[in-house]
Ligand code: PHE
Amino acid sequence: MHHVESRATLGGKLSAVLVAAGSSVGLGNIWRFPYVAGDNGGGAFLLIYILCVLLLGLPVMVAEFTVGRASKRNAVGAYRALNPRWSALGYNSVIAAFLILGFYFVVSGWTAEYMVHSVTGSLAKLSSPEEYGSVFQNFISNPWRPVLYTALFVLLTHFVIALGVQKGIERSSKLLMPLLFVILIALAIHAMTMPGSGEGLKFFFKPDFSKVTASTFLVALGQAFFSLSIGLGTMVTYASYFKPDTNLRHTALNVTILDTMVAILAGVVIFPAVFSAGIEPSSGPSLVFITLPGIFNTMPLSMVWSAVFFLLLVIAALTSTISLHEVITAYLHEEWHMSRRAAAWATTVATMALGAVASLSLGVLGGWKICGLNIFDSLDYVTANILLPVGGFFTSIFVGWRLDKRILKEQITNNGTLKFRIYKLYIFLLRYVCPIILLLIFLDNLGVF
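The form predicted together with phenylalanine (PHE) - chain by itself:
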């Protein structure tokens, strides 16, 4: 194995948790989670989601950390270095990262636009759910504004990476992410005082199993992987920069807990407000954008709340886009031997083009459909519900069955310096539980049962 020279490593224990949490916590928690939960019946979905996070997400995250730190490479190079036959898993990662960026940048652009509208006061002028809905619809289908915001967001990500200000972002996340948390709690408390909010809490927490179908499991699984940033080598890439003494299990556990708490909090903010305003919980990707203004506008100092909230959301999205961008940049840099600068530009230009098409597919290019879905929805569907679970399936098989057990043990116990009492349970989960459940969920969706 030849080693790539002069790779960066991350600071202390906190940094590993921070950057991994920075990748995980993002629009997936605050935008995507409420909309898929609303689409899939609420309470029962939440329960299945949490099971997916614990039984499948957590073991796969530890497996990805292991692959990354053992090989110290980009996603493709990592699998190739450990076992050349498995490099396809790395390609799945790079492709998934590219396709996710295609729609993620668009939604990030919307949050930036909403931040601007909060500051100028134009959001505060609106007063009914119909108005929030039509303003949102007009905005996303506009032929140039959302494309411009998407492009701006791509460039923002690019320059944060290129100027090496990631460290600054990393450090400021220490302050900003707890702040996001505090604001979410404040919003949740306010949302619960809105008239009719009890219905929303019931919808979100009381499982109604009559609403569960085969696809509920797949969507919950896909959401879990998407939200935890696993199944596509982001955590492989990040762990390749971890220090030898980073505790992989604790890092994974902390990230998982944080990520899940943010998602649940987002649900506690959104659903009471959705029911209070009489919005359909199954409104799809627009749900959060048409619900939030209604919450802010019933609060004192509404402009301040909404501007700060959308600013934090922009930053949460940025720490996620950085991690996705890094998967592709590290791959091009290390495997194609491009300079980091050229690799970063290639990634930026390609994702900008895809982002523009995805954005336009909500308006002028709405006629372009793949299996009945427009480009934006197809990118969202294919990555979360197919590529990430497939990535997770093969990662658990690879680490559970193929990877030299000494490497796994070395990584998880930091060369024997940490105890790992549940090692046997962990291997059992990776070898049997994860692949079998993942397979069953897939077969179920294909209508085999």
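Moving on from the form predicted together with phenylalanine (PHE), kindly provide the form predicted alone as a structure.
Here you get just the chain by itself.
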């Protein structure tokens, strides 16, 4: 039987914010956001994205916090405790976390490889876009190097998880999140001093609504959803470690603010550099691994700035892999009654195996296809386009319609000690606006529109 009193708790309100922010801040902010914004017109997309974060991110994040703290259980146990008929929603979260780690560990390994390339100066020896593209393609298709870096990243994540909630997750968040902001701010200041940086800032901050289409809104909604880690069970799991006096609404607000700040700072780092080098901002996913290294080589102290940038990516990736790993570890520990050490090792071995297959599917196992996609792309597609929107959609339905309203009010008002004047508006957003938005994202991802 589960004993709430024996469960680990986070040290305080700041810890709650930093740990939850560590879950939401990741490669989605620093790698994905800039190229998505570049593909969708810059400033107008940024404005729409912020509105989507407020309309979608805050309500659903508070809902997930509510489920986690009310139950004091892992993602599966949380929904089972509050309503046994909704246990499947918890399983959706655990499966999504597992599948995402399968390819996220691989990309995280790429960031580590490029940090090593930057430190050793091998990137500085390249000169043309073709050379950068060739280096990247040769690396990801190599039969052992990407797997090695994936394994190293898995073990680094395991080390943090094995230390426990307080000594591992909480301490790492207190170190990594401030370090991430320091590096981002330093890079942003440097980027703004580059020749032609003003054009990049203008592109990023001055809205041009002539470039906005219906798909822009859906892309912004999807990016907000992806960036905030909604529907993954991470916020449910982390909230189960919150103290009773943690203000869920303020924590969610602070997390969304920090998450958005990281995305904006990433844009401030990348767009001035891109415009300074005369490169199109809509360079797509290759922006970080192919385009940016060439830009760094045009700067004084190129090795330093390149190494610092990829260190930033490593930190952002690590904060996310820790949270995803914890979702699975907590589930195995509490539902399968495994020791935390055994649960962590089981998660590590399973995700390492999946990550190795995903990495090799970009090279020697490229012939393995699922509906025409290799294993790596299949994991990305299924999680981002199906499991995450489904998780967010049913979380909104569950908390908005099925959860006992006394439990919801107790959690978001801390048993009546906090005022919540817009409670009716919150319920309206959770019951109607969020499900409709998430349904639209889901249908758009499937190519209905």
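We call the rigid core the largest set of C-alpha positions that still match within 1.5 Å between the two forms. Nothing here was measured: the structure is a model prediction, and the numbers come from that model. Positions refer to the first chain, counted from 1.
- When the rigid core is held fixed, the Cα atom of S215 travels 2 angstroms or more between these two forms.
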